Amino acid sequence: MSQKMTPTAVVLGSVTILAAVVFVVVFWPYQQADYTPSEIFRYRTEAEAAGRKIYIANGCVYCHSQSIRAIDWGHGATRIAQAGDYVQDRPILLGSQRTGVDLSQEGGEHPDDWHIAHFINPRYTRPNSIMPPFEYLGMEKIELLTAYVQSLGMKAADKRMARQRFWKEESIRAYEAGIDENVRWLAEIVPQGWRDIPNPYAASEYSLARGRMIYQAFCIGCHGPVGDGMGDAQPWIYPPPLNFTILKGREISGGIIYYQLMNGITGTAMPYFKKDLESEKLWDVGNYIAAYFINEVDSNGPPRGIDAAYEP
């Protein structure tokens, strides 16, 4: 018995196939989905919800994902995404592109003023960024967008934000108390063991050249080309970026510089770079800062152990 491909058969067959696909891909997963909120879930505030609309309207999801999978640990995330994280989201902004960083746990990684400077012009805080500037949005919308980004991670982000606010007050207190108190505070928040460690890499021509390249790629937007804290981001940040030249004659060790490059200074716009730069690059940029802005290099001095297996 032959089957004729009549218009009716084509239409009915197509509708049947479409219905089967919709059932398998849409309806069945929807019925099986678990809508139980996760342990970090909370509802957004009015400002955060308004910021989310700005995020969607400006296509941020095209470059930034909000979902860490089990295969994404290389991105530095500390929590795999769960279905219960997205109970409130319509639409869900998982994103598939990773042109920019994943933002699923972004809240509290930086204080608000870092984000404001970043949205005004991403090159202010990340000199090599390809993200477009959003200054045209105006400050009101930028602040709403910042509120949304700072909510990503929900209850976990709230804990990080509380820590940022606490240390923001401490950093402002130290800064406004004057140079001596500010320098003392910046040193004392570093664990004692790190304060006594010199830079283990000699301030060679190679080390300083690489340190200069890294400084220009990561630091110049805030600290400026001569290390005086007058980079393009400075007008938007408080307390302002550190003027390295005030450290002259104050015996700031390579270990102190390294520790603060690695971990950042919570509460200030100084971010951590331990996910961006491996150890030697951090020591190299520390050598560059010490040699050109502080004029005091302790590299490769005592106390020291034996040389590394490879020493150029």
Contents of the next structure:
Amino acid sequence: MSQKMTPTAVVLGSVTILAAVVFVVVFWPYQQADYTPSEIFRYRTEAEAAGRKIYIANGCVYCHSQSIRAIDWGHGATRIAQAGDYVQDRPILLGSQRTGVDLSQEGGEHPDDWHIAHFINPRYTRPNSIMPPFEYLGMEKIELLTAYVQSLGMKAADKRMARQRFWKEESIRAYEAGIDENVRWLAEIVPQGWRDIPNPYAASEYSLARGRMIYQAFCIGCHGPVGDGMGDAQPWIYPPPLNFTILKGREISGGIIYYQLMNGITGTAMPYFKKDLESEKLWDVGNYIAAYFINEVDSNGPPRGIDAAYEP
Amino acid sequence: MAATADTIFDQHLTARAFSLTSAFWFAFATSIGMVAAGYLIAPDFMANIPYLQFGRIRPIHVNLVLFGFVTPGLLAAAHYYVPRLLRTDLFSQKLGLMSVILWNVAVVSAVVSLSTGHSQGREYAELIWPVDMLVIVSFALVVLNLLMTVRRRKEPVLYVSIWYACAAVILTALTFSLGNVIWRPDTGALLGIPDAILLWFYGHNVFGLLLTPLTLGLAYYVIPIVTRNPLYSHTLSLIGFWSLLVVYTHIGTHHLLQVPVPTWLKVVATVDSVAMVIPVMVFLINIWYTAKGKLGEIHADIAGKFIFTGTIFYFFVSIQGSIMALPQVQRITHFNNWVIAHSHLGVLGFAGLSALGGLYYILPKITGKPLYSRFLADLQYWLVLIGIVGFTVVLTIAGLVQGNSWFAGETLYRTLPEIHSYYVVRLSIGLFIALAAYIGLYNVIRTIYFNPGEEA
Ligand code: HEM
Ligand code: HEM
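Now that we've seen the form predicted on its own, could you pull up the form predicted in complex with its partner chain?
Everything in the complex follows now, all chains and molecules, and the chain you saw is the first one.
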């Protein structure tokens, strides 16, 4: 039978098979492709398109996917990807590894200053990050990259960005009006119910130890090792990270801290942590800040609920 | 003309040049792999050196292992066994040498362009248009040389290795051009979802139509010789060859199971990824039955040892691949280090080990002298073997940690500290592989140029 495998048979046979396969699994889907834009679709601006080129040149695609799956819960998992999201993408940047987070809904997650600090060095805003620093790009390119990242999610991102811009102005106004006004404003954005609650967990040794671990893994780059807001990210962030030591005697309850940690402070670089940290961990880091930096702990005070089973 | 070492030397210029190419880029590529692995542990260690940044060197690592190390290694062997099986000489050593030189120019250009940020951003097809052209011309020269050799053959019957070698280079020249969208020099890409479909058709066929056929061709050549057994079944080789071409080529969409591509494509890809057991097992049964009862001979022959071990990894990586193509499994395994384990198992464990075996098989034949050091080759075998098994175990565990945590609703940031220690172990194990690569380079250079050994 091997005698029939003449050079012609091998070459023509294999090329024919390849052609047939290409026709069915490449050309046909290409012909049938539906380029109807999805409901969030919009075209990129020139700056955003330039940022995308920088994204490609620096291989962000090897660590970041841009495609949310039906089974995802994490970052950006508010919307499952649709074919109509990609109709201006040449090349498409789906990615095949999630060494970093999915970025398809990144736009408006954070304000621009957070991204700039993060690109200068990701450890500034995310102490445990393993993303490479991109300071070498220079400020101009980092800004273009930021414009691109803020456009991810298209119309959905634009909505979030509008929110970021509105609250950015508010937070700057409060910050520039001085410490008293800023602290008042920060407390005022927290609903009254939360402001009245003390930290329900005792500031035990155990709670503080956990709080310290969390502080070092999540907060230290901005608020700094001694809580004075002088972390490495500080030069790039405005309003700058809060100096906790000014909060003493200003009636900052455990509830205020908890609420700000949970939801973040939109418009400022202060991120939300409700997806990263479970409730008790947020209370623990609240205890830690209160005990070590503010020097004023309201934990487990009245009105008290039931004691936690494990507390001594 | 008596076959003195000198004439043998001249006869095998191309194979020798491809051998050196392979050995050199193996060492270079693993060094780059070490830097990349280092980045994932200490991202500030080499901070702000643009051309060493992870996102730039990762594609360098991958392109180098594929087109610097494995493919040239397998081609070196092909340039030896194709003429030999056809009872003729290679069509032209000059043409061959040109193809090797151009090949290396292409690889160097790939390194330079990627490290300076000239990329088209499509995994496995990131090279910019001018570099694509270099690759295509190199391939074309190889195709020309091999086909002309076939034309000048004195042996009427083509052995299965010839089918595989010819199909691999011809089809890859075609899929490379198609996959890199060479008619669009500026972006090298289609628009939207079809771009992803085309990309993974091509990316998948780098393994399916280049590495796999070249490796199988080599195994079909070496294993019967080493075991001194006739090939178990020529019918099976026929079935294996054609079924590989039909099935392997059309399942690239199993890389896109969680993306909005047409459902029928996903169904076809999943079902026929499972059907891949046919070409895989047909080959393995054929080779393993050929080797039956001769494991001692295989163990005694360094080339046989490498290549036979490669076939065992072929079994594992393929069975794993078929399982990974199931949507239920991919919920956990996709997007994380599980896939990286699979990649190293396939490209290093299967194709890479076989390519090294190919080098050790041909080196004595093409230099007319024994291998400089059998001990070093054995050492390399064990280092790579430990390395690849270690990689597989560690990266698979890391992948499971990531996949299961995400599936349970944990955010990615929280899984970074969880996988840190696995990254450290991976880097340490990488040392074995990098060391093996340098030992191999030394052995190859000594065998070719400074070989004190007696003429065979
Ligand atoms: C029957 C055989 C095989 C099947 C069914 C198979 C299946 C798969 C699947 C489903 C993936 C995608 C994983 C994911 O992204 O979730 C994958 C990835 C991969 N496979 Fe295989 N595989 C097979 C054999 C091989 C062999 C022999 C090699 C190497 C020579 C190989 C190399 C790779 C590589 C490098 C990737 C990673 C692609 C990327 O960058 O994402 N596979 N394989
Ligand atoms: C010193 C030894 C090596 C080290 C430390 C190393 C490290 C790495 C790293 C860090 C990546 C990127 C993974 C990620 O994005 O998370 C990678 C990818 C890859 N490596 Fe290696 N590597 C080594 C040797 C090799 C060898 C010898 C081969 C093949 C012969 C190989 C084939 C690949 C392939 C195909 C990929 C792409 C995987 C994918 O996209 O799915 N590596 N390697």
